[in-house]
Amino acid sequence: MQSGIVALIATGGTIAGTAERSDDHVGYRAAQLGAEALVAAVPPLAGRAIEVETLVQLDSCHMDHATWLRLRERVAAQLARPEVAGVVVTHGTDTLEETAYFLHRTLAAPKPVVLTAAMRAATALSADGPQNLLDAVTLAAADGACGVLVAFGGQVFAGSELRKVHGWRLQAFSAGDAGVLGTLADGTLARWREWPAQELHPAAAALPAAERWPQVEIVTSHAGASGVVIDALMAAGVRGIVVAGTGNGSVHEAIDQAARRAERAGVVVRRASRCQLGGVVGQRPGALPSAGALTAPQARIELMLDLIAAAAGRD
C-alpha cells in the first residue's frame, strides 16, 4: 500500500441516500449525504489519511455535462498533487458507467482515480456502501494501481469497460467480456488483468464548455420501429445519433433508412447495441459504421468526442 493522501471527491448517488425506514430498498432519496459523513459511517476508515470534499449532491440519472467537466477538473487537480495517492469519487449507479468512460477518455491518471457506489441507500439494513467505499479506499491506495477504476461488490473493473446490468441486485456490474481485473476481500488485493492503459482521446486537450458541446442521442431498433424519432432529432439539430441495435447490432430497416436521411443531412451515425453484453462484432456490408464493443451510451460519448475534436479541427 502506498503512503499518501487519498483523496475523496463525493457526487451523491444511493450511497448517500437516505430512507425513513431502514428496509426500504426502493424510496430513498439519493445524495443526502456528503463526504464527510460517507468516510465517518465506516470506522476502519478512522486515522487514514482522507481529504473529503462534496462536489455536487446529485442523483445520477440526472448526471450533465457540466458535472463531468467539474468533476474532471477537481480530480486533475488532486492527481497532480505529489502528496496524494489516489482518488476515490463516490457517485449513482444509474450512469456510473457513463462518467466511468467519460473521464477514461479524457482524463490523464498516471495514479488511480476509482469510482464507487451502492445499490442500497446508507439508511439500509445492509448497505453496502460502506464495504464499498473502504474498497476503494483500500484500491486507491494500492502500490502500482493507475488508471480510471471502479470499486464495487468485491470487485475490481476497467471504467472502460463497466456496464450496469442488473436494476437492484446488489451485484449490479460486469465488464462483459473482457471480465473483472481483479477482487478485493479483507482489505487485499488480488489482481488478474493489467491496469487499463491510457487512452485519451484528441478532444481531451481542449474540451470545450459544455454548452458548447454537439447534441448526440440514443435510438433504440424495436419491433414496429419507424424513422420518426430520427427525422424529430435530425429537424432538432442533433449532430449525431447513436442506433441501439438488437442482437448483434441489427436494425429495423425503417431506422435504417431514417438514418441514412439523417446521414445524407450530415448528421454522424453509429450502430451500438441494445444488449449490455457482447457489443457488435464484425461489420456486414453496407451497414451503419459500428461502434464495435462499445454500449451505446459509451458510444454516445465517444461520438459527442469524435465531433467536438472534428469541430476543433476545423476551427
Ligand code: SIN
Given for the second form:
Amino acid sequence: MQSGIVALIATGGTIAGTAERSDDHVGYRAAQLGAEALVAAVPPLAGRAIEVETLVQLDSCHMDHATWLRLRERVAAQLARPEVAGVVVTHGTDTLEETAYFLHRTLAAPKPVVLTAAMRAATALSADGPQNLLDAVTLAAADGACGVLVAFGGQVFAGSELRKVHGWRLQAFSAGDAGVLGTLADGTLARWREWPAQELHPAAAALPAAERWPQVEIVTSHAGASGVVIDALMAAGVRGIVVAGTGNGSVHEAIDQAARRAERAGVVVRRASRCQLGGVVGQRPGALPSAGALTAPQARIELMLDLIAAAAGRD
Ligand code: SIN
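Given the form predicted alone above, what does the protein look like in the form predicted in complex with the ligand?
Every component of the complex follows; first up is the chain already shown.
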C-alpha cells in the first residue's frame, strides 16, 4: 500500500441512497448522503488519510456532460497534488460505465482513479456500498496502480471495459471477454492483468464547454423498426448517431436507409451492438461504419469526442 492521501469525490447514486425500510431495495431515494456520511459508515476507514468532497448528489440516470467536465476537473486537480496517492469517485451504477469511459479517454491518470458504487442503498440490511468503498480506497492507495479503474463487488475492472449487465443483482458488472483486472478480498489486491494503458483522445487536449458539445444520440434497431427516429433526429440537427444494432451489429433495413439519408446530410453514423457483450466484430462491405468493441453508450462518447476533435482540427 502506498502512503498518501486518498481524495474521495462523491457524486450520488444508490451507494448514497436511503429508504424508509431496510428491506426496501426499490423504493429508496438515490443520492441522499454526502461524502462524509459514506466514509463514516465504514469503520475501518477511521484514521485513514482521506479528504472528502461532495461534488453533486445525482441519481446517475440524470448524469450530464457539464457534470462530467466538473468531475474531470476536480479529479485532475486532486491527482496533481503530490501528497495525493489516488482518487475515489462514488457514483450511481446506472451510468457508471459511461463516466468511467469518458474519464478513461479524457483524463491523464498516472495515479489510480477508482470509481465505485452500490446496488443496495446505504440503509439496506446488507448494503454493498461500505465494502465497495473500502475496496476502492484500498485500490486508490495501492502501490503502482494507475488509470481509470472500477472497484465493485470484490472485483477490479478497467474503466474502459466496464458494462452493467444486470439491473438489480449485486454482481451487476462485467468486463466482457476481457475479464476483470483483479480481485480485492480481505483488503488484499490480486492483479491478473496489467494496469490499463492510457489512451487519451485528441479531443482531451481542450474540451469545450458542455453546451458546445455536438449532439450525438443512440437509436436502437429492433423488429418492426422504422426510420422515424433518425428522421426526427436529423430534423433536430444532431451531428452524430450511434445505431445499436442487433447481434453482431446488423441493422433493420428501414433504419439502415434512414441512416444513409443522415450520412448524406452530413451526420456521422456509427454501428454498435445492442448486446451487452461482444461488440461488433469485422466490417461487412457496404455496412455502416462499425464501432468495434465499444458498447453503444461508449460509442456515443467516442463519436462526440471525434466530432469535437474534428471541429478543432485535431483529428
Ligand atoms: C444511480 O445510478 O444513481 C441509481 C442506481 C444505482 O446506483 O444503482
